[in-house]
Amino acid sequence: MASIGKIKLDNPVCLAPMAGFSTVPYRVICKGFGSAYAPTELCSARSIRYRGVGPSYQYLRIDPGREGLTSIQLFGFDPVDFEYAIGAILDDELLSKTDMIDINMGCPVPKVIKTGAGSALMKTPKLAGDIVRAARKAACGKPVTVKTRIGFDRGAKGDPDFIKVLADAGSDMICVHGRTAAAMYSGQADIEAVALMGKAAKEAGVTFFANGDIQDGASALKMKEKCSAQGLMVGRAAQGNPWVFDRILKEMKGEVFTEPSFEERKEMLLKHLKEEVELAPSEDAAVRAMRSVFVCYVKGMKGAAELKDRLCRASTVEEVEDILWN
């Protein structure tokens, strides 16, 4: 069974963490289905040392209660800004009950990586070492797991030594996303390159989790064994879908899934809503945040075209349930 530090997993798959996607509410219908457990996601380390944690607490808040591990997400390009961000973290009531801190060093989006920060780490491992002794000196023997990619340029094939760099500075957890940056989410997952970096994590006694183009248990098993991954993390494929954890599981024990039906997704579509609105801080708010995923519910659904352009001019709870029973 995978492991993180003395942590051990219930199972080997979890939900990757994704911008506006990984809020409570989702976490938690997530692991009701089979997730092991989930980051928080990403929230700045500057702005948290320089603003404290209450202007980011919707991107940190968790809910140990309810979710059972948890996992806070952090990115930055300072080792001082890491030190601060997680003393102020682990000086907060709840925020001190998460059980591991998570390094983003594989976010691709323009905004992040032109400050040195996300995938850009790549291309500086000396600061991204850094970065993660800043960490684990911060953390108080809290778990440092670190996200990343195979590579920051297109034509990249993996780097086993960046893999090296970040176990060498005290990783408890490395887990690689098969795209480099430059492509983003775009064409498929490299397995080979994943495989590699996986090797050399293994090589330096790391546990390795892979990422990319994970969907089913085929997919799941061929990840996880050609890349000898300990865990697995799904990104895009559990959007709108939260079932997908219980498909991987079933199909990688030989177990038959059946798919939830158009009504189903529904129900849980409003239940998810729902829960966003408690924590928002006006339904309109909440119902605007979640206009994205609104999308990823009703995808293949009869009408769907229709069913997404009304949703996403949709500005409260009853609108949303008229749109969709009506």
Ligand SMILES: Cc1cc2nc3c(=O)[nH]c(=O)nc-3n(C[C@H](O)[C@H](O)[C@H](O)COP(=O)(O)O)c2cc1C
Contents of the next structure:
Amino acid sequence: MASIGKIKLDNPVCLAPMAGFSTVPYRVICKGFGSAYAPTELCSARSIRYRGVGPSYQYLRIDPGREGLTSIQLFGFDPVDFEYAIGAILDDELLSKTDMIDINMGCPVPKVIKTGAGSALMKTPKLAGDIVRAARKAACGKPVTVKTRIGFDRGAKGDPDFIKVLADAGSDMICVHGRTAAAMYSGQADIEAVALMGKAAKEAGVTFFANGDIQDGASALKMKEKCSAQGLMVGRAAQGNPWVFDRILKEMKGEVFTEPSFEERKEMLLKHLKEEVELAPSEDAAVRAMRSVFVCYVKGMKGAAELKDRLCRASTVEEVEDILWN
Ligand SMILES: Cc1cc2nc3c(=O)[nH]c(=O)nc-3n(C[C@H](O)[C@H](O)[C@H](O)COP(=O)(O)O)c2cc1C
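Output block for the form predicted in complex with the ligand, input the form predicted on its own:
Below is the entire complex, every chain and molecule, led by the chain shown above.
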């Protein structure tokens, strides 16, 4: 079974970090369906360094009691920012309980890469290594992991040298998403390119996770076997669909998975929403933030287009309930 540093995972399949989706309630729901753990969405190391953890708490929040294993993901471009940010995390009563720190070296968003952070770090491997070393020094023995891509420019076919840099700097796990930064989320994940990086990780003796287009047992098994991956991360297939973990784990064992009914999906949407309301500054804020998630839950349902349209205009839990059931 996969391990990250001294941490042993119950199974190899995890929820990928996704801004706007990977909240505490959703990570807990996914855990209930088999996700081994799920990093938080990305949070700026520089912002934490200069403003403390307070303003970023909604992104950093973890719930070790209900989530089990936890990992906080940071992005940035300056090793010193990571030292300060991790120091601040470890000084916070709740956040200090995080089991791991994950470093984002895969984000393709222009706002992030123009600072030299996210996937831009693939173009500055020495700096990427320095960031891992700084994070390790600050993390007081907690595993430091990295999530990256198969390359920066369109046409890149995997970067085994980058894996070596990250491994030499002391990464405890490296996860590779099978697209270039230029491709963002378009096209298909390039499994051969991920496999090339998986081979480099194996040679370097570092735990390797593969990511990209995994949605069922067949795609999970293919990715795991071809890429010598100990673990897998599932992103978009898990949006509004926590059952995907049950499906993947069952199908990987050759067991039969039964899709949830529309009623079960509606009930899950409401349970998820009510938990988000508990943590949000207001009911209205929670309902608004969940709009893109509602769309995912009702995909494929009878009258989905009208449901989506009405749900995207709701601002209270009562309105959402009314739209779903009447
Ligand atoms: C809406 C959205 C938000 C994302 N946010 C993050 C993030 O905060 N950190 C990160 O490392 N990756 C992020 N990703 C990338 C995913 O973790 C994952 O690598 C990508 O979606 C490919 O996996 P998939 O094909 O299973 O979706 C995000 C992806 C999406 C679609």
